[in-house]
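Below you'll find only one chain, the form predicted on its own, shown as structure tokens.
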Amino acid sequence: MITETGLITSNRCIARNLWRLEIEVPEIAYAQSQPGQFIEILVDVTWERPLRCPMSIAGIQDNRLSIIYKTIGISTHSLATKQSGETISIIGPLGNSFSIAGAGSIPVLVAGGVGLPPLLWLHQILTKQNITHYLVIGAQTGEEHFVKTDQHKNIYLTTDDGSLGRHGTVIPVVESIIDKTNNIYIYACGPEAMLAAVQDTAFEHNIGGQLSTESYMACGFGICQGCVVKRRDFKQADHSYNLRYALVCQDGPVFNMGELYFG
């Protein structure tokens, strides 16, 4: 874990309420960060907003780290006002990362909403390694998509309102891939409802995978206890908080497909 003052090199809107921020952070960039890990950003140094914002890493190139964020609250709206040349405090890389499935597996990357960044980075790595894989991205409306659909490259889009790509959730697309592809391994990140649906689909077809959970992680390293998730396979007769629950920041954010209970 490194605390570094980063130099903002770019901060631009890429879709409705979605922004891409690029920051020069040489120490963090060279710390062998991997898809799935996150950073904590101190957006404003004020008494009104003393907590940092957790952001998934969307990619690292040379000494620049990028994130993709949605303007949904005071802190993210403030972040959108930052200009190139300004500096910002970053802690990272934090959390664990996705691990690449064994040889012969076909990765299926499933992203919902702002769950796309870590999977977009994983998609870039798999593409560079010439590993055949699928990328399925869901959003509420077409205005929130910035990746183009390309079935020749196995990239599929869905929207809740049917304005772009397939109408509905990502699940029917995932099921269609399952029907025509063997030895699938799923990677998913997005809202809890989507992760629960992906998990159910994986269980139904006996498919392995990894889920990256979204949670507000105020500290990023287990002190605040604000990112608790429930484990599925808790079998202790006596109550044990540490065995019954996991912390997204410390034990995740990436978990094995059957490790968490969404209910």
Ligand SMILES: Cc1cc2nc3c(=O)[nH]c(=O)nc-3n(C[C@H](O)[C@H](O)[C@H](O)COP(=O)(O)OP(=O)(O)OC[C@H]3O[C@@H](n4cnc5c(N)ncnc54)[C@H](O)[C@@H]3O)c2cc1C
The other form holds:
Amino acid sequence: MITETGLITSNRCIARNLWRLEIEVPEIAYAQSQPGQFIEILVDVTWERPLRCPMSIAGIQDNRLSIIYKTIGISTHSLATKQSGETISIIGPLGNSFSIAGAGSIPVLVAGGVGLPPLLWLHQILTKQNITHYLVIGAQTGEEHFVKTDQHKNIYLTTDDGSLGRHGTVIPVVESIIDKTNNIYIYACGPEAMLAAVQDTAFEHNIGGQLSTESYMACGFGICQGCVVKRRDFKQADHSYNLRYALVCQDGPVFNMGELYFG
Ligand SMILES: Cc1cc2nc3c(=O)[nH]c(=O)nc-3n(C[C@H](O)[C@H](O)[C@H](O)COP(=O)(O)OP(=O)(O)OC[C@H]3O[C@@H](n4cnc5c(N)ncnc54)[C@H](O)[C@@H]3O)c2cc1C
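Given the form predicted on its own above, I would also like to look at the protein as it appears in the form predicted in complex with this ligand.
Then the entire complex follows, led off by the chain already shown.
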């Protein structure tokens, strides 16, 4: 884990309420970060907002790291005002990462909303390695999509309001891929409801995979104990806190399919 002052090289709006920020952070960039890992950004140095924002790494090129973020509250709106040339404090790389499944399996990447950034990076790596895979991206509306549908590249989009791509959630598209493809392995990141539905679908078809989850967190490295999630398979006799619960920041954010309970 490295604390570094990053130099912003680009910060631009790429879709409705979605921004891509590029930062020069040589030490973190060369720390062999992997898709799934995240950083903690101190957006403003002010006593009113001392907490950092966790953001997944969306890609690394040379000494530059990128994130894709949605303007939601006070910190992300403030982040969107930052200009190239400004500096910002970053801690990273944090958490674990997706591990590439065994040879012969076909990765299906399922992203919902701002769950896309770590999967875009995984998609780039799989593309570079010529590994056949699918990318299914869900959003509420077409204005939130910045990746284009390309059935030749197995990229499929869905929207809740039907304004772009297939109308509805990602699940019917995932089901249709399952129907025509053997030996699938799922990687998913997105809202909890989507992860729960992906996990149910995977159970139904006996498919393995990894899910990256989000949780409110203050520190990002196990001190605050704020990002607790419940494990699925604990036994009533297990009194240990660690067997019943996991920390998203340290044990995750990536968990094996079936490892977590989505209540
Ligand atoms: C591991 C991880 C990876 C993430 N990756 C991304 C990403 O790639 N892109 C993206 O847009 N968002 C991502 N998020 C969510 C992002 O951290 C929140 O949207 C952001 O912190 C909201 O801050 P805010 O001040 O604008 O909003 P407010 O709602 O005003 O939040 C106030 C404070 O609450 C905390 N907080 C609020 N929402 C969340 C949240 N969902 N998760 C954790 N803490 C939160 C933060 O400490 C924040 O400073 C990720 C969250 C986690 C845990």
